[in-house]
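Form predicted on its own, single chain, as structure tokens, below.
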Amino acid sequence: MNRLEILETGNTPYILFDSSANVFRIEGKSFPEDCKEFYSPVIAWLDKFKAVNPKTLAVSFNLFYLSSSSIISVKQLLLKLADFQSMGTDVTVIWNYDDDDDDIKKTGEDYLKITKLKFQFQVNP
């Protein structure tokens, strides 16, 4: 499977999903123009990935801002990790945030009730 990687910019996250190196991660900012546009290699990798069938799968995302629009493109993400967990794959969102940070915090809890994934908040150092 090939390897995903997306440079971050001044609007938009830097994401690396490698699955023969099992790195699954997500950092940055998030407010693309088009987050649509933005995310759906990520959907379409994560799509194609499926095949694979993988036994377990940890995304780790460092999101420091989200912009409206990309809360809900981060949210059909995780739903799609969440057809993982119902296929039998043990998946964990690793969800990084600053200490000062409650938004981001919040937004990960409010990810873990929609979508019913495993999530591990952990505080930057």
The other form holds:
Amino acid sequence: MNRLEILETGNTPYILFDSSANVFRIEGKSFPEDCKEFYSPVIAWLDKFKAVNPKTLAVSFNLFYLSSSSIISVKQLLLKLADFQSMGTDVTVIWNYDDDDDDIKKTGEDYLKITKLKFQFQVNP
Amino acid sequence: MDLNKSGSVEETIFTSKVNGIKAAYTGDNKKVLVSHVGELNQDMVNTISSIVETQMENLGVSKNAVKRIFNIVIEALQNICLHGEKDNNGYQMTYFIIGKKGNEFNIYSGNIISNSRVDSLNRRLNAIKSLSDTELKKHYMEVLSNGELSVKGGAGLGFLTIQLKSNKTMDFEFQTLNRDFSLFSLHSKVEG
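Please move on to the form predicted together with its partner chain, as the form predicted on its own is already shown.
Entire complex below, previous chain first.
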């Protein structure tokens, strides 16, 4: 239960949620044919993880492409993180983007407005 | 309805549409870069989008334009996968073409839809086309904030995304094929 790892494919991101190592990250591109099918297990894992009641939770995103359906799915994932925040967990979303990628930067800003989570914007080196 | 029946009305309309598009990209400084006709599944979406990306990079298209093109390509192709209908033999007739005219990239896609869906889709697309830049962005934020995934898996953001990324050049057409089905065609442009 401590660890979720999903390897990246041609149209889905790499996901690693490891509570023992305190690493939570989502990287790559996202345009699965069925976003519900791909993201439901990830969101379900987070739901189960609530039972651990972590003091802090820092999740790092480094996505360079999101299809329109994925944008909704990632929003739903972020809203699940907001649940943690309501429970008292100190949640940080680390939003990484390439220097010249205004789209991804803007998507992060949109998410910040919608979820009201604590966002840390970071430019990729 | 068997769209594959040689010489059927449906096939004639479909083939004329596809040939008409391709014909517009012959001649000086024009080229058909990508052309796919027939069934479309997610594996093909991955392949086609990969080919498009590589081609654009080889042509030296700006990174910004490549992203826009890639965005539109994925939305158009996944729209077909999600909503493209099949005929009685389970065959899904679609087309996807990219034509280059000078520095302008034209992205065309088409799929069969039930006639029962034409009116609402027509209204929705006309509504999107009527939005100004500000209204478009505002509407996008509204759908993003309130949006959920539908039963089919779409999110209602696809056409908005295409309109945004194509600098409001998204155009569409419905051609009646028979009593049950129409051909839905989409076209948008990106400056390279």
